[in-house]
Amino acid sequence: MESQITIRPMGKTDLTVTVPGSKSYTHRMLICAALADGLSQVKNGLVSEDTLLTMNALNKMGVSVRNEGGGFWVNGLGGSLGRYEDPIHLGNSGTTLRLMCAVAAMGVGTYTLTGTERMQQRPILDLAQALEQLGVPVETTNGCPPIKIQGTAVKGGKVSINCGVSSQYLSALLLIAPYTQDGMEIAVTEGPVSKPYIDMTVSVMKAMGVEIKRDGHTWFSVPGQSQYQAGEYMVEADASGASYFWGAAAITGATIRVAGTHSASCQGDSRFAYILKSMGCRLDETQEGLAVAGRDLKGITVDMGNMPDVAPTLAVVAAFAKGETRIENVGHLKAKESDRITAVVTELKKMGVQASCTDDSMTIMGGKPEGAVIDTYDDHRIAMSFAVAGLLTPGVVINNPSCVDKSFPNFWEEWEKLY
């Protein structure tokens, strides 16, 4: 793919789009077949750069794992896993380091996991003493990756975690819960961060055949010597990319459903469409899937700390709306693929935009963006989220748009359907 993309301006103004299975569903899907005993078939699920590398590692862990016919085949083994020295490398998939820290403690032998530059930034500190506390041996480097754990025959019982930064600590946890000897209890001491995700990996666990008692969140207790059924299991659309075709409806007043999105999701993000309904956009549930119908967009304030990953997608939607948008409780964004609090407001300065920021908090004052070439930061959200700008906006350049590979490899294709 060329190193830049000039966004066109849109063209359509009824259509339905299509968005690939959803990333975190299928992160999910796969770790637990994976544990499993017997074949499982994952389908729909979404074949990126992300989910491919937990792919990968759960093949070096022993695991049979392949991509074929548009979803994923699980050869299962109830728990039991292969040894494998060399460091397994994970790119800056979060999702996946984080939820195979805990899937490497099952394991045999030492496991070390790394990943890019950037991902040797991320915090992993408070997965690593929660693993501790469960009598896993862990190293990490400076309370980051690269992360080595020791695979041993985890005991279980009563832990304690800080999700303050992430709730996939929380997520990593309740998915090797049911293959531990005493089952485990766990209290959250902070957070968590982005609830819906820890909703998701509960249903789940629960569609996979594994029961958990829960307190809200910040208490679950998973009984041990269980595990998940070998099955077949359908992924559904993902809501984050959902989001950048929701928001192009609202800045040009065009329609746009995408197939196969609702309301009863448990992913956080399919709550964006509310968000937009709030600002003035028109909301129908249809039988192809949510629409958005674009109107006058005034500014909200609203917390965002549920469904982070859309942050930038309402930042960029904010630019023009009427009136001011504060974005609160997102300091967890700075711990993501970039900094992104830092990276939007940037950008949406080279735009001529008034923005600011904190440390948890963006303030957009809304009014005409002007063209801009808009760096990514190798940031998969940053680019798809700027992109949404461009429809309206001309002289929009994205600079390295195969970033994102990383969640929605063919979203450029998609997205010229809307010219």
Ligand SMILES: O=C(O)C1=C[C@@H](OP(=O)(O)O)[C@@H](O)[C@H](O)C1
The other form holds:
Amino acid sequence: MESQITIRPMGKTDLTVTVPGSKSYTHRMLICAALADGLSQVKNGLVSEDTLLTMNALNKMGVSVRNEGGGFWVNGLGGSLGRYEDPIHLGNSGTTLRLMCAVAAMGVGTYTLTGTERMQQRPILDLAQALEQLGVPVETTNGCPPIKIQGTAVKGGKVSINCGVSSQYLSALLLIAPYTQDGMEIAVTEGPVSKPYIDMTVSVMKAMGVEIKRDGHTWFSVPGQSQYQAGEYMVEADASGASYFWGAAAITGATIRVAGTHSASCQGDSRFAYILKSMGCRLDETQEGLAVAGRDLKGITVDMGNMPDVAPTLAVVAAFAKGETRIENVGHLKAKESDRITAVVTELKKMGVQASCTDDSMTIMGGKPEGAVIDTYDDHRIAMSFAVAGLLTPGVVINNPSCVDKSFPNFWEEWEKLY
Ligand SMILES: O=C(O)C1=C[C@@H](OP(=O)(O)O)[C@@H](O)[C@H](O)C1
Ligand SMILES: C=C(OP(=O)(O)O)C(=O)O
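Form predicted alone done; form predicted together with the named molecule now:
Up next: the whole complex, starting with the chain shown before.
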């Protein structure tokens, strides 16, 4: 792929696009199927850089996972895992790294999980401390990866965890809890941020045969000595990936339906369509999927603590709305693939947009953005969000467009359908 892509103005006014399977569902189903006993099929699973990293990590730990026919086949070992002594490289996939830390804790021998330079700056201390409370020896590097985890027969019991930075820590504990001797009673001391991802974890566990008791998002009780059921599982369309097409409709006035998306989804990012509605768009939901029809947009104030991955999409849409938009409660954006608060505001300013930020918010004044060469910080969401701007503003050039491979490898081919 070229090192830059120039975005052309929007072509069509009414269309349906297809996005791949959800990244978050795919990671979870691969892990649960690896812990189940027997053969599972994860249909419509996302095949991308990050989910292949989860697949490879599971393979290294002795579980046979293959990608075939637009999904995955997993031969689960009923909770046993093999030894793997070399470092396991997990790119910049935060979800893989955090969830696989808990899986490693159930293995044999010592595992070292590491990733890119940026991944080595993304925090993991709170998860490490929770694993230590459960008797798992863990060593981090200044609270970040590389992280060494010694596999142990995890007994379980009471554990508290701070999820003020990432919900992935709690998802990690929940996923292995059924395989402990005594089960787990988990108290969340701060947060969690990104709550819908916890609900997604609970719903996958339930679909695969494990029931959880909970009090909102602050207390969870998972029975021990239980198992996930091997079987056939279906991954729904990725709502975060849909956000770029819904955003495209919002600013251009087109109507864009994203096949397979629906408002009852457990993916918090499906609510993005409703944020666009509150800015003036119309929504139309059919069996085929949820469509956004663009209208004159007005700025809003919105808490995006539960949908961090689509905050950059909204920031770009907001640059085309009338008045000011404030995106609040998104401090955790600073710990993503890039510092997304700084990245978004810097790139919007290059387009002549009045944008500012604090440690946990962004403020964008809508207007008439100008063309610019956009740096993407090796962050797929920055590339895809700013592509939206180029549909209305001539001269938007996206640097390093192949960084979309992390979550949406055929993004640019799907984008061509807009013309
Ligand atoms: O559990 C998951 O699948 C995810 C949780 C979120 O992270 P945080 O909980 O760290 O905000 C989200 O940003 C990430 O893309 C996927
Ligand atoms: C934050 C993201 O992913 P991860 O945490 O898995 O790297 C993302 O996809 O936007």
